[in-house]
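First, one chain by itself: the form predicted alone, in structure tokens.
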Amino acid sequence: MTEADVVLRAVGVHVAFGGLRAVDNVDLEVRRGELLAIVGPNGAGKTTLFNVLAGALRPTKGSVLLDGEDITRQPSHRRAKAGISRTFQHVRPFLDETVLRNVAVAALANGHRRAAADTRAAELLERVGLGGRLGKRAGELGLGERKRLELARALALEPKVLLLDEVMAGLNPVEVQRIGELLQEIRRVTSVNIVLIEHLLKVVHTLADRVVVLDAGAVLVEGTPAAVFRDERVIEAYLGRKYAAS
């Protein structure tokens, strides 16, 4: 593998809290192609690492590299015109605005103009089931349809790398499957490389290609589904050590 494979990249990444270590020097590559899945029992750190990657928060020690660009110092809003896209686990709609309102705006936001970014949200919601729903307003969607909605707005930035920050959670397994589905189309049409964050361990056996395990802020084992459920680690992580022994 050559640096030209990876397309996003931490580098002994630590975020301490005080005396909490929330990140605990961790190395990661997202590579071109592959969807990655990051998890890990809670408090692991997942989400903080995921706020450093997208420019919410800075470090204590440690780099993100964008295409071999070191950007740890740009902000969120300079990171998403450059091709880094986040959703969020608790969705974050402008709930009185239109459904194609709220995707226009992020198109708006990647240098569209106002007519093209219409017609780009438009495109964007049919591929993600809510064509139908234009004109409603987001604070009508149920929690499926605006999960929908925020994949929709990340879209519309074009990244480059998707941060998926738990995007089934609170789902019934119909929604997820959709939304499992609407992943695989994005992989096949669009050249965009996802991180997913997800506790729902069938879904990553389904979906990811490779597996990032975080224990306390640190990285514990990584590598793909079938070998990373089979770790003892992994299994104590998750179930404790009476488990990892059985």
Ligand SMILES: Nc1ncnc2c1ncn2[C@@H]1O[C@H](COP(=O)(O)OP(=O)(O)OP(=O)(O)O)[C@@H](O)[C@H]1O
Second form
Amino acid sequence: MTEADVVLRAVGVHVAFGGLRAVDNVDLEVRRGELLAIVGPNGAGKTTLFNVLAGALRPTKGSVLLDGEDITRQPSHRRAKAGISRTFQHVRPFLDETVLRNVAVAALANGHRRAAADTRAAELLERVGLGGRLGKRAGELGLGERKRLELARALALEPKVLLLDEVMAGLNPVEVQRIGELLQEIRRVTSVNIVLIEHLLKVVHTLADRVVVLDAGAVLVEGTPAAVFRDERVIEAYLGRKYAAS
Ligand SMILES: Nc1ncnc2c1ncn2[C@@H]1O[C@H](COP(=O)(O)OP(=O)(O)OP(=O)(O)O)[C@@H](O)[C@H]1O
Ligand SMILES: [Mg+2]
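Starting from the form predicted alone above, please write out the structure of the form predicted together with this ligand.
Below is the whole assembly, all chains and molecules, this chain first.
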């Protein structure tokens, strides 16, 4: 593993909210071509780490590198231009705008002209299975459709790295399967690197090349899905508590 094989790297990242260490000295690498899953119990710091990677939040300590370049001080719009695109755990489309417009805005931001942006947006919406919904208001979409809209919007930025925060949460098994297939297709036809925060272990097993487990803000274990989910510490910290709670 050389430095050229690492697309995105976090080094010694800390985030403190008052006295709470939400992210505690995390080192993370996203390797070129892989699908990396980040798992961990509620409150483990997964979304906060994404916020640091995407530039929505400045870490208290540590740095973020994209293709070897230190981007820690770059605001999120610059990072989006540089190739980091993300979806939000709590999806937030422009509800009064059409489905097409929601994605076209992102394509415009990526430098397409108006007509080309609309064409590109329509293509992406077709790819995520919303081709029949272009003229609908985003507010009229169900949750599964909104998640796919969010994905199309993130893809419209033609990212190097796509950060997906629980894109499957709240969806029914058919929709989960569908998004899983979509991600596999995206990997086949583009060179995007995907980082997926995901609670559904089956999804992680099926899709991920590597898994990082966060617990209480720190990396607990990392490795292949098979190795990680056999690890006693993971069973205790993640599965044990999760099943105990349900
Ligand atoms: N803006 C904030 N201000 C204060 N505390 C915060 C803030 N954002 C997150 N936290 C706290 O930081 C910790 C990590 O939160 P985070 O949302 O990153 O967890 P998560 O792993 O994404 O959890 P979940 O699986 O529930 O989405 C939690 O204790 C949370 O309450
Ligand atoms: Mg979260």
